[in-house]
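Just the one chain here, the form predicted alone, laid out as structure tokens.
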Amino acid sequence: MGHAANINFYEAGNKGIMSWLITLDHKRIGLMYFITTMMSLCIGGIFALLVRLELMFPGQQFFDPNTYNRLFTLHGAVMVFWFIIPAIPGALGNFFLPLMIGAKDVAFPRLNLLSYYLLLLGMAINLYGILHGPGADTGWTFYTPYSIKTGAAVVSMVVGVFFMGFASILTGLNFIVTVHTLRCPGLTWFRLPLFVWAIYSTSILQVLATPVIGITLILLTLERTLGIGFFDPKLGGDPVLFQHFFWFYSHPAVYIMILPAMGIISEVIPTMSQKTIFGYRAIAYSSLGLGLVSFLVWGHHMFTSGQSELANFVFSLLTMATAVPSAIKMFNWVATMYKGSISLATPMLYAIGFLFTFGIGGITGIMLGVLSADMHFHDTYFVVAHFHYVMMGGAAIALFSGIFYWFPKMLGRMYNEFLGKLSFWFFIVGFNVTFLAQFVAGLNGMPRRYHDYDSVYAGWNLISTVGSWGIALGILMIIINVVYSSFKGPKAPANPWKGKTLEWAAESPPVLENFEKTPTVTSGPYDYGLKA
């Protein structure tokens, strides 16, 4: 590439639908990834409101036994392969991390789009599978033996999940790339934003964790179309190694979806606070850290499926080992807010909602890595509450927040404040509402996956069902405020938030290659004047 054209990336070039298509530009993609993303939120949010209608109600209500399995398997599967899993690294990290380096781009443009179009050919055939067959009625996890045995769409999900995990993997090879060899002169490792060291962790996972999964579901398509004994005890196989193979992918790829929203709160925390990060080193080695143990705790998904006592008790012990990262993290969040400057805008608001409830999801996943409790609470209602207040209640608000908080540099125009608040209220309300009743239902006994349950549960699920519409409100509020903001609203600074990283020094939006000229970093990344 050239130097920098004095136009921002929207400008550039050619303006129809093949510049998007063909684009090389980091920023580009990652408002691709971004638009994608958004639309798999609201597709597998539709699927999650149609399973709290039936749900909402003992008895059928809408849809019998095998048209609800499909329902939750497809809200599962799109929510974590098409929307978690790419939705912060795919979308805001392809755009901001090369400008937080100082970088023109990512170190493979043409492998950073080729891993976009694998997303979307993964999710083509996931597509395929659904409209044209008989659907997918497995759950997101596709356990054997069942997912060999059931007529279901079972090839085509798995198969489009292979494709996404090769996107998955580009994605991540090309940061690590990126990241060492790309740095502007005088960015030490240690004078990288934190938002750069999270995506540079997630991305070692993707790269290593991501092959485990890929060649599980290979093994089993080779079983449902060859008949190859891997997972089925009539040919050899055994059902259990699935699951060991599931979740040592599936474990790290939780650290993949949450790795990178705690890096987006490690930014909007010190600027929304005009305070330096307490515990810089800490933040940085604990997202290292979260990324190795995070390999090593895979069986506690499995204390109930017979293996040994001695197993169980190494990966309950393991399980509390991965709380001293994510705790090392909180409490320097709320260290550096405290006698901060702090700025309760729509940023801030979604990243201390991140500190509530990611910090319920880190308890009660403690309380199923207790053997004694595991026990009880397995399959259980409690079980997916605590995942969707890591995966919703982290993943999912750190990307609103780091939506709002980098719009205006996206974008070059300022969101809607009071819509934004707004959306805030109506989503933390409603997410608490619905899956506050999912813990007490599922301490009570309560089973997940079913669907009919008995009417002590009654009360719950109808507290569950009316909390969803609130987390679907804010959720709108959200789309509206961006589509609308993007052409009508205010003009924005280049540095609305008064930002110390490399990102806030470019224009908004950014010029075609970033920088007019590239940067010289000669101090660290949150120097503001109140230091913690």
Second form
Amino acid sequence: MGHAANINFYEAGNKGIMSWLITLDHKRIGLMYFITTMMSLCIGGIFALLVRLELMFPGQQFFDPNTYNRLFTLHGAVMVFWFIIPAIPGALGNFFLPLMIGAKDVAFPRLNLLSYYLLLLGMAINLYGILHGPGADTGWTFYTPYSIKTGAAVVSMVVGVFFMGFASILTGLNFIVTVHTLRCPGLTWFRLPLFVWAIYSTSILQVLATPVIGITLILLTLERTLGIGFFDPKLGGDPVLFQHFFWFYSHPAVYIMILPAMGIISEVIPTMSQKTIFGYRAIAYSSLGLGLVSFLVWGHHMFTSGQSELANFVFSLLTMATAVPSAIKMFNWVATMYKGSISLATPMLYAIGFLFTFGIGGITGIMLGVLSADMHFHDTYFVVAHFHYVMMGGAAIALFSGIFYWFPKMLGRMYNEFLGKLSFWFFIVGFNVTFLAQFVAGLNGMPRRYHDYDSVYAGWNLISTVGSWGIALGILMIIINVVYSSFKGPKAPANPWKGKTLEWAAESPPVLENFEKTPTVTSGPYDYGLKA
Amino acid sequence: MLSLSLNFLPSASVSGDKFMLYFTTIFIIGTILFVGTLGVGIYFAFKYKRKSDNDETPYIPHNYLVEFLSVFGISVWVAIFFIWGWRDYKDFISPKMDEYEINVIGQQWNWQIQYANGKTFTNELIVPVDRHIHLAMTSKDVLHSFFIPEFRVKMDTIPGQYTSLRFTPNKVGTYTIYCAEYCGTSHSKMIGKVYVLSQKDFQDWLDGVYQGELAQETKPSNQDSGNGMTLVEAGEHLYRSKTCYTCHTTNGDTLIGPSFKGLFGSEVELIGGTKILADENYIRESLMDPMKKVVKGFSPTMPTYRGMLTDTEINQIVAFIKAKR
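To complete the pair, please output the form predicted together with the partner chain; the form predicted alone was given just before.
Every chain and every other molecule in the complex is listed next, the one we just looked at coming first.
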């Protein structure tokens, strides 16, 4: 410390709010994404709590059916489009991708800032529809022809999502170019940290898949406003076509959410175990493989839509094939822990929690991919529980792991370990109580998106609602920990976990252009342990 | 008293029994796999817990044998369940010999269930036990999904086209119909009942002499558009009143369009050489969009009936054409 180049990025350059709002620094943009997406998580979480409150007992409790339908729609739309899709690439990807490849910034810093503002613009348009209009009641999937006929504010929802889609495309493009062009000397493709591989695979999906939903939502808007018949059979359209278009994006979008999460886990487990990753290439290739196959399985959302037998055969086969690369990753993470020196600090607890919940999400995913079983499970709470195990128990848990893992680097201070561990136990217990109960309700035939349900499902719904409070307390503790430790936490060393990837070679927090002199890489990213 | 039983939904159809066997198997094997993998992980977390900051760890970047065996094992496991699931599914969707056909129309927010004798019921489906049932379904407005949890089957209903739901009830009793595809305000109130009767009771019910408890509950609804006619009779009536007979005969002679004799279920060759099966959806499409699939050897002159026929009337015409096969 001391000489001018050593001043961290918070202190360097201009100060004040404007220096953040018009910054081109990837770290500041990453932190703005972080704050924005964590606020989105809270908003989406409040909708979720209200939904669970209504479902606590059979019959109408607090909300009439129309209000309830808006609540679950907003819960889904906010969590998907405001939180999970932008959170990991936008916040952690932005902050750490350049650091991990030894670059000063992303390839296109201005485009990076534009992406952030497009996200905000999309959110603002959504908010307008929510606050000044009738809200949306279509579910986050906007299925036609209901979304054409309903009186709710569908247009403001889909136009907002259209802009957020552009934010996603531009971020993906930026990261692809960054990884190709800005790697520091010696950083070959197979020396890239697995988080970088994961973000790279994700970016390809964002660039290729997102335009499809953009166009689809424009078609939906044209149909609603001008009455052009794309999807409504009364106007000569085909309602099932919408589902094909929608899932052609929204299935890859599932991997836009989960691949970066897997990338985080691939960082946390080797470092916290001080062991080299087991099967580096298998994990890297399976990220690309999952990305590719994710384009070819959209039809498994439509097994009961009357699509042809052949389509169902192919989609079911490919869906079940994705179990193989996913299982490879699971085995590799567990094998990495073998004979390690395992620290059970908060990031590692969340990573082990990820293995647990994502394992359940994966195995129930296979059950759903089976055609005969899906005839029963489709559109029941079994599906709801499954995708929460993948989205929340996969993507969100990994995000929390990453937040604690990289907190010292981002803020230059340590988080509170006790509160971190406590948040984990509240979250993981609450989560499993909430969604295991929903598996049981779904197995016994409770359909999803129900404002009211038969009393035979009452017990499991009550348990699920009580569990949701555990999740809320866990997330509240994470937020308190992050906010408190940002200001009051003890100063963090540059490398608290003894990590070997490049971000740990930078100061905590990093200096303005990350490294005082461009690093040179001479070995792989996880060279822990004694080579025999 | 709240029920916290894990599996309280009985099975009452052939598909239901298959599902239970399948699910039990995949659940047990999935649990073993999950507990095995996670158990090892949690065991490692305790066994190799950090003892000091200077612990030495070995360098194990890969082990091809372990990796190959795990990929191979998972692939075999997945392949077995895929094939099993496909076979059960194939059995579920395939048309059976001697099916009992019933029409279903979904609408916000009830089910119209229409029998060959022209009777229509709201939210009440009466079927005989141990018979293959085929529901030819459509929707009046938005998507719905006809779901009978006890039978472990569902299928979406889609405006403007037919979808099929097939099942074989194997236990007499009363079961539930849910709408499983979100359809708006009263989605969760779009509930009906299935009454599975013994074959004799079902025949009595059809003949109007069934004295069981169900008889009071299944009153014909007000929208009984059959006017006492069976579906085929109503279809024949439409065939005359809409003057279909000026172009389509029922005796095999060819006028301006193909004859209805032997049409249903046959393979027809279209202009351009494509061959398709003449099923419910083909007939519906030819009424709504006659220029889309013109049979080879005929000129495209048929006018559209879009907006001129209700879903019920289409069902009646389909039944009439079916009867001429």
